[in-house]
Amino acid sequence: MKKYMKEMKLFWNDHQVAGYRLPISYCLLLAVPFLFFSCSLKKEKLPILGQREMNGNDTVYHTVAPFRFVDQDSAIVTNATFNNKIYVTDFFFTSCRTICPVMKSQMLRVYEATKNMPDVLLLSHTIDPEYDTVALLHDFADRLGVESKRWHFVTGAKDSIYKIAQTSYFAVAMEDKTEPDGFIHSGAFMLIDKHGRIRGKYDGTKEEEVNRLIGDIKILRQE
């Protein structure tokens, strides 16, 4: 860009010395490549969701709290599992007959769309840990045909799962005996960056929302 600016300046000076006045249309034509180049340098950036605080001149953003769960392979899954990784997370239960089947078909789309992105993982929490054992989650993942190294289905203490849903991801996840299956939960997919910050929230039951999520993952990987 510096070389281009220098050449433009020299070209303009040469014609000024010669006493020649450039037509406006010609000047605009010369400016177009520069404007296009400048605009291309500006990358789209996703917002950072959640509360934030000022620490001196620095902004401290909301991040996902420390967690420790067990996945379908009986492996321990913690925040460290996602070090230097982007991940998409949600809440579900295997016996759900309402929105969960739709959510899982849409999360499968995310799984397929990110198969060549080694820095992107998926994390699904069961909100019915008493029924969804490790063995059952393993069978569930097998039936979906997914790899555990890319998509973790986790279980743990019920209170811990509900707390992280509500306070870290701002998602609904709780028991509700008035519901057909005894639970209520959000259909949201949350996009988490490599620093544990929420960068997007999407309706996991809607194809157009999941399309937006897939596009936002590509944007986030460029940061």
Contents of the next structure:
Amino acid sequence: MKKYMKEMKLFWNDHQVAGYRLPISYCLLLAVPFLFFSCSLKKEKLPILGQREMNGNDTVYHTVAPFRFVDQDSAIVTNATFNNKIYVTDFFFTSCRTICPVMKSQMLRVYEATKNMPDVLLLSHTIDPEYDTVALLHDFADRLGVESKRWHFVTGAKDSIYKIAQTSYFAVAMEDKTEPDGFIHSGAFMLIDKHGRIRGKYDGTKEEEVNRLIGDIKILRQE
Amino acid sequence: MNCLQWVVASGLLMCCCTSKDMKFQQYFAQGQNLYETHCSNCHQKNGQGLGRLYPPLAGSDYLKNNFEASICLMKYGTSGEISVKGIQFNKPMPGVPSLTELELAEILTYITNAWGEEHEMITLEQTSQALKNCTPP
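Could you switch over to the form predicted together with its partner chain, since the one displayed so far is the form predicted alone?
After this comes the whole thing, all chains and molecules, with the earlier chain placed first.
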């Protein structure tokens, strides 16, 4: 817009030099197609979240730390599972009756929306690995009716799950005996790009936020 | 009957209907609040449930055929396999022990009328009777 204003000013000045004034309506008439043109040229890009450092002239962005978990099929899931893939991730537990079922019904929408996108995967971590065994996660995914190829439900050492939540994904996940279900955790969905960088954070309990996520996935795939 | 009598009679009639309607509306509205606090996270706002994890309540044959038992499980929870609309569910459901007889009647009035079906309101007498026969786990 700023650029456009500048151009308009130049245009105006030129014409003043030429010795006549343009009526405002004429300017507006010119402005409309011009604005459309400039908007269609502008390519939307998602921000890169987290801390960044300078290494010489290169910017080093925050990326997800190495991890190793087990999914509902007992398969090992690591960063390599998401090599050259975009993924959406969250933290939950199966016996939760507060926000998790809402998150899962919203994540199911993401699952449906990305059905024909082979480069998009989903990753849900349990924050109650003692209760949520591989067998239980398998049953959960099966009852939800989703494919393990596209949606990994993982469990692992409690400490590593909590640590990756807090340090890699900036999500809140911890035990808290005073909470009704024994845990506090955020209902956030994080969007991770093909380089392991966080490109968006969304409230996974809100439909509008998840609509925004689905839109952002399409933008990210254009990169 | 003169005009005045007509007015009084129709007024009385309306009054009677609206007071019954009013009670229904009250139960329904209060039931919706309670449903959205205690139930809709799993059973969803539209009562459709989620996959084979959480059974639907909208049009639930289980609820119809096990009405009294359903009142008990709302308060005390349940576990084990049940069949709802031809699908097997087998996840434990925690109860909400704090629910009163009135609140249970309100929630059930909401559940049985919210999604396209029309039923009589569920009364306090029905829920308190059912609770007497519960075997809390």
